[in-house]
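One chain comes next, on its own, written as structure tokens: the form predicted alone.
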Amino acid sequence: MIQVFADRDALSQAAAELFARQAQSAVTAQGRFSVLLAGGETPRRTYELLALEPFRSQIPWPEVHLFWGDERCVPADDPSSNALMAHRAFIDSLLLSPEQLHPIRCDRMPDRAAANYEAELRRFFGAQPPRFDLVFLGLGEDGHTASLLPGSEALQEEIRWTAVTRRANEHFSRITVTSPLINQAALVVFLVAGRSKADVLQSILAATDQQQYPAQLIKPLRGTLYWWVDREAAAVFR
């Protein structure tokens, strides 16, 4: 489903409302709510709203478990850290226990970090399928999502839930979850904002079976996929 919002603020508000609804529903049904967070700038305002009223009171925070879709392997206090952004945006103002937070710790030894994160995911889901209640994803101008980068071997992964990727021009590696994990989710929502994303968004949504971009790998097996975009990102195909 594709939905176009007037601007980034409207998109962020709708995403926060969705988070609250999904949290309430999941906790009522199964006693906990698991969400995979996106990095980057687009979801930042959504996260800020979650810590404010009315969402702060609507969300059953003690039963919320936060995971990350990807992380740059930099020190924890590096401004480019996805976990740091989320902490500053909303987590630090909430009374969440350490057991509710599942960051990717990968400033050193990326291969081991990827294995450790997969082990944590498997401990959390146990014998059940790894079915996140909600997954937020972003979209890069090159069509990447999470850190599933163009040309990466991670795009071919069919079994493992995590992988190491790296851009040629970056001095750090990245840890990402893989499409086999994301595609188990109950609800996956791409949050896309800005005119710079319009061309790649059009290409992805107009594509048939030919895979050109990593984001095209995201096809929930038994879940729902939303594309929520602001008017600027939708400019080309409107």
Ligand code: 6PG
Second form
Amino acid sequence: MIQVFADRDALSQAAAELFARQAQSAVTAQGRFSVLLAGGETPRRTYELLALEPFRSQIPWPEVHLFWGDERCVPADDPSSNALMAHRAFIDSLLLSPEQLHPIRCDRMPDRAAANYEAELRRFFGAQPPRFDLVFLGLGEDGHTASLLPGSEALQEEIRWTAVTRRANEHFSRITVTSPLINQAALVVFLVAGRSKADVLQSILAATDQQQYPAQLIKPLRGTLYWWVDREAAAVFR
Ligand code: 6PG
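Form predicted together with the named molecule, following the form predicted alone:
Following is the full complex, with the preceding chain placed first.
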């Protein structure tokens, strides 16, 4: 389902409202709320809103568990760290216990980091399927999502929940969750904003070839998929 919002702020507000609503219903139903956070810039305003009223007091924070869909293998204080962005946007202003935070630790060998993150996911979900209550995803101009990058072997992964990827022009590796994990979620929401995403968004949503972009791998098996975009990103297909 595609929803077009007037601008990035309206998109961020709606995403924060969705987070709060999903958190309340998940905690009521199962006593906890598991979220897979997107990296990049688009979700920053959404995250900032979560720590502000009215959302701050609407969200049952002690039962929230935060995971990341991907991370760059950089020092924790590196500006390109997805975890650092989320900490600065909202986590550091909340009193969350360390047990609620599940960052991808990539200060060691990337393959070991990916294996460790899969082990953490398996510990959290136990014998149950890894059914995240909410997954936020971004969309790159090349059609990637999380760090499922075009041409990476991770796109063919059908079993493992994590993988190592790397951009040719970056000095660091990336750890990403894979589509087999994302597609088990209850609700997956792409947050896409800005004119620079209009062409790739239109290509993906209008695509006849379903294998052209990594983002097209995202098809929740027993869940719901939303494309929430702002007017600039929707410019070519409205
Ligand atoms: C990453 C992100 C990535 C991001 C898109 C969009 O670590 O790079 O997880 O998938 O969501 O690249 O990024 P922007 O929101 O900055 O456009």
